[in-house]
Amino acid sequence: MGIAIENLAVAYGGQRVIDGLELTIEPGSFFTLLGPSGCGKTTLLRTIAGFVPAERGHLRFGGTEVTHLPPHKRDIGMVFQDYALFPDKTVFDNVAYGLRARKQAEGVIKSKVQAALERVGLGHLGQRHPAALSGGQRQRVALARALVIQPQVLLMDEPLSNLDAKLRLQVRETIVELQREAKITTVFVTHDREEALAMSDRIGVMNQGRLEQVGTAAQIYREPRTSYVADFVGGANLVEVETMARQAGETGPVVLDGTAIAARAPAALAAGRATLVARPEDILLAEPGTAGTLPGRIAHRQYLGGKTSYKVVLDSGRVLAVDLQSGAHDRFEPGAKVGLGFDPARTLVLAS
């Protein structure tokens, strides 16, 4: 069942938070919200999940509207960033408790609340109670809970960032393996970049209230719309440059620090000051005065295991960030003079 969001509005104490938003979600996809804290981001979910009030617009599951309906009449599985379990019911009793609020049969709720530890990895921890649980384990009950009801939509919200790297990694496979399997409609909430890179059918850009890029992991990242949304994903380098008028999809030189570079435009520029957007893994390290780099000089190097990443100080004092992969790389040293070259097929030059 998709979703569907239409010219939505939502206030807080008088303060529009969100204004005019406007959202599809295709049935049965994983779709995650991505941004940095106060972007909107969880206000939105909320109002997805009937916790917070629309003040204006349409939302939709299917072609059932549910704008005004309460949280409990959604058909909606939630899952915290707290875990929100109930600390003096076993994990067989936290688990059942949507199925027994929708009154179904004692010997029901045993067969799917069993199953349903069975999927998470957790069937032989019934009877423990969450203070014997590691976080990882938790998380998982918690996402037990929200499945077992079988719901329409899937809401989640921050599920991964109190969990250790390890466990954040194994408990995100885990949500993407059930979420495929059970071919729910979900929303996910996050704002680590590679959780959202990593686990998303399409991403949805946050900021201020408003979504800045709707697209796929590699739309989102290759093709970034916006220089917020290329820094945000992926931490790229941002310069000024100069341009000349171009079409969208061309390809032409810009102008940095009097080096003509080229750079393609995604969308249609005009002449003028533009911002150049390059990735560090697409900046290249050459000798010195090789045809058509940048000249630099090698400010800082930090060995990072499969990359090496270096920041490069150009003649004009800019500080761009470069990673390579570590070997071949590693004999620029630090203070030593460099050239930089830029792929033309992965330098975007964006409208400031």
Ligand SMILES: Nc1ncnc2c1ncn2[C@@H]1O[C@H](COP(=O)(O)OP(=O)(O)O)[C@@H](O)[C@H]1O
Second form
Amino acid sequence: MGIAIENLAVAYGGQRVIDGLELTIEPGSFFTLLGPSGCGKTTLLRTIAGFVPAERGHLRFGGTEVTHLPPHKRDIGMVFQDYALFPDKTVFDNVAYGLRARKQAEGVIKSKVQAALERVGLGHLGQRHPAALSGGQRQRVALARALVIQPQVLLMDEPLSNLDAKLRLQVRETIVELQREAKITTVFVTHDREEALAMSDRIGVMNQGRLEQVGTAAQIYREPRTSYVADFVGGANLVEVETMARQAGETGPVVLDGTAIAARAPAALAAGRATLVARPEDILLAEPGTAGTLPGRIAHRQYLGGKTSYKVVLDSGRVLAVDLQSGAHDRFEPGAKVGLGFDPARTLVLAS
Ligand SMILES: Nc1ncnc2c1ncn2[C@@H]1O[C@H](COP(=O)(O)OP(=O)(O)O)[C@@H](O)[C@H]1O
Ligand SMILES: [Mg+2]
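Form predicted together with this ligand structure, per the form predicted alone context:
Zooming out: every chain and molecule, the one shown earlier first.
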């Protein structure tokens, strides 16, 4: 069942936090809302769930208007950052909760709950209480509880944020497997770009209550339409440059500190000031004076295992981050002069 959001506005006590939002989510797909804290992700998710009322606009599930339906009539399952399990109930009873509320027969409940627990790898822990589980296990219980009612829509609000790095990866894989298997339309909220890139069919990057860009992981990463998206999704170097007018998709020179370098414009641009977007892994370091490179000096070098991160200062004083695969390039010592090379296909120029 797809989700369609049209001209949505949401306010808290007269303060608009979402205004004129439009979004279509394909049936059975994994959609991620990505953005920094406070941009409105939770608000949008809770509006989809029905916990926060829409001030204006329409919300449809599979073509049916649900804008004014209470949460329990929307056929959703929800998973929260803090698990929200009932502490005084066993794992089994936590998962059984939604089925009991729907007055299903105890025999049916027993087999459905057991199957749901097995799917999240907790078939043997039904009689435990949440306090006797690890964070990762608690979140698996919450996932089983959300899925056991076979909802049409699964909503998850930063479900991995309270887990340590290793558990986060494991639960992430479980979520993706279950979603693919059940083909349940999913809206997943996170501020973690790696999670978003790894898990989603499509990602919506949010900025102050608006969707700044919606696309696949590759589109968001490779073809950011704004410097906000480039910065948030990729930690890109953003540098002010001068450009001539450009058509969408056109590659040509921009002027950075008096030197012309080639960059591609994903969207049409007017002549004048613009923002150059270069990801740290897309800049090359060469011997100083190499043709077509910009002069700089290594200010800082950090060995990170597979890659080495450099801070390079240009003659103008600008600092750029450059990541190189470790090994081949370790000859660039702090203090050394270098030439910076920009791959014209991967270096973008966007409206400022
Ligand atoms: N219950 C509330 N009452 C008033 N303002 C709220 C409430 N919940 C969130 N906000 C405000 O709405 C904005 C969006 O918040 P939220 O949706 O929680 O963002 P996110 O989940 O992206 O961190 C923030 O400015 C926040 O302070
Ligand atoms: Mg939130």
